[in-house]
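Take a look at this single chain, the form predicted alone, given in structure tokens.
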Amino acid sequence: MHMCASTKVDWNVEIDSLLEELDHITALSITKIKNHKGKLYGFSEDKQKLLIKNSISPLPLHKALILLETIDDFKSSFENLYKTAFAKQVVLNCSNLKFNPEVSVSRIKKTDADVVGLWKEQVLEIVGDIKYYQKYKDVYSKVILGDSRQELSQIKDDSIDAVITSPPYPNEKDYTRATRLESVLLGFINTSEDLRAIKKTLLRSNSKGIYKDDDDLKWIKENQTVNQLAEEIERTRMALHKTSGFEKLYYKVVLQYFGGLAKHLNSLKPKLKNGAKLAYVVGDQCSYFRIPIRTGHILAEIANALGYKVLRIDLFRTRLATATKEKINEEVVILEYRK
């Protein structure tokens, strides 16, 4: 993510070489294609371990991986431009992946793809857009690569003026599943320690990312609503005779995911201007045992015992809960922080 943010904000490319150096790279990855002979590119055995089986097919991935090797072997000053390419073609036009919104597996394979046509012509529409947009290429942007969660040192201290996000929902959504195979594929995680790395910087809002040393739920140890409900799915658990490992950490997922809201919250508050306004997109749930979590409500309820503001709650829109079929909202929680 941090790879793609970074080249979305960059407009300061020199066009010409970019489509030189394109044509060269297109050319030689076809080239090494159609004259390649033996076994076919492919992941390792732990890289394929850390993918959704059949993510994509052998001969799609055999062109990507080449192409991927062509890229890096120019060592270019536009590699993670090309790489931002890569990553979109690849997963939506050249894999098996579909996305309603849980990402899964097609029953219809694709088993053979244009991979370096599809990446060119995704070059080129970026191409396209950086000359339209390129007189703002003086606009400064920077992306951070962080845990929102922790010391903001990056980050100067009354520095922002507003803050607009949307965290993770506390559900049953493993979120790094939606990017795993162009993370394999670019090298972003290799093995099992690589994702486990990267899941313990992630807000916790699913049990696969619950571990033993997680804490944040101390930031929330006064909150009855907090603490309520998490009492109350595992009451539920044990009522229902549930016994998964998974579905004995849900009532746990509750208090890391909004101890950790709360840790960002606290952590922010040095960095926020004096009258900062903040706004969080945020999704009511009803994963854990079909109990209702009004994650905006208790959001605000957090933020106002940290000192800020909650001027309003917005609903931004409402959506059918998968398991029950009722509506559930999602809200835009408005916060102001005064020193």
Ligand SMILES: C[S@@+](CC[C@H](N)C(=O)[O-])C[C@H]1O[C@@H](n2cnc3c(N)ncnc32)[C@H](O)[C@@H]1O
Given for the second form:
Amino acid sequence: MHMCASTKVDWNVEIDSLLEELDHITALSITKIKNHKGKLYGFSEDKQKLLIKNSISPLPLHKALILLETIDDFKSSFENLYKTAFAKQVVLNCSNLKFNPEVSVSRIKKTDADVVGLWKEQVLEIVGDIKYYQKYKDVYSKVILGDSRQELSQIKDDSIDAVITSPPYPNEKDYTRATRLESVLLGFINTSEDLRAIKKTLLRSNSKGIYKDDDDLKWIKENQTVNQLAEEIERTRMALHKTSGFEKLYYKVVLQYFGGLAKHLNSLKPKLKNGAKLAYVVGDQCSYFRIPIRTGHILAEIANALGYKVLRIDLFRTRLATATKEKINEEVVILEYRK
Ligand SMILES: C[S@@+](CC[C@H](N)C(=O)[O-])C[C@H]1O[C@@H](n2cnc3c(N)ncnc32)[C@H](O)[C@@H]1O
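I have the form predicted alone already, so could you send the form predicted in complex with the ligand?
Whole complex next, starting from this chain.
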């Protein structure tokens, strides 16, 4: 995400040299693919274990790995732009993954794809964007890679006018699955330790990402709503005789989730200007034994206890819960911070 976002806000691209190089890389990759003999390129067993099964078929994967090798060999200053285009096309048009919005594997598999051609078209589309938006090239943007609960040291104190964000929802979703294929292809995740290290930087929102030394819950020790909610989830689990390891962690997810949000709001305070405005898009949930979690209202309560003023909670949209078919709200919690 950091690589793609940084690429998309960098307007200082020497387009003529990029286009020249693009033709070279394209021609070389096509030749390598055509002349290749023997076993297809593929993932090591370790890498395969990290992927959702059948994420990509052998031939498109082979072509993608050859293209990637060619890009790497060029050691180009446009490497990240090429890789951003690669990530998009490989996932959307060369793999078996579909997003609706959860990631899953299609029943019908894509056994071949014009990986290099699609990649080239995508690079050209980005070039078009860069040309079109030249008028904004002096608008400075910086993308920071970090955990918003703690790594705010790259942001100056008293510097933020506005925060607009959509944090995870407490919905049992593992956010790393949505970007797993490209993360593994591009070498951002090579081992299960790499994956765990990334998961640890994320706000806890599912029972597959809870760790022994997690301690965000200490930030909501005094919050009765969250603690009662966690108790209700655990009581319900026992009453229903649900005993799987994951189910036993549900109450903890809720404590760690709201604790993490509290920690984030607290770390943010010194960075905000007096009168800063904040907007948090969050969704109500009932993923844990159908017990309703009113995420927006609880977040507002937590923010209020930390000294933020809750200006209002806007209804953003209403969805039907998969299990109960009940309407659940997605809301925008609007806050203000005065020093
Ligand atoms: C509901 S999604 C929002 C997605 C975003 N609006 C978009 O369009 O890509 C929540 C996002 O928060 C990210 N996230 C989770 N924990 C985080 C943390 N501690 N710091 C920063 N981002 C985090 C997840 O990786 C996920 O991409």
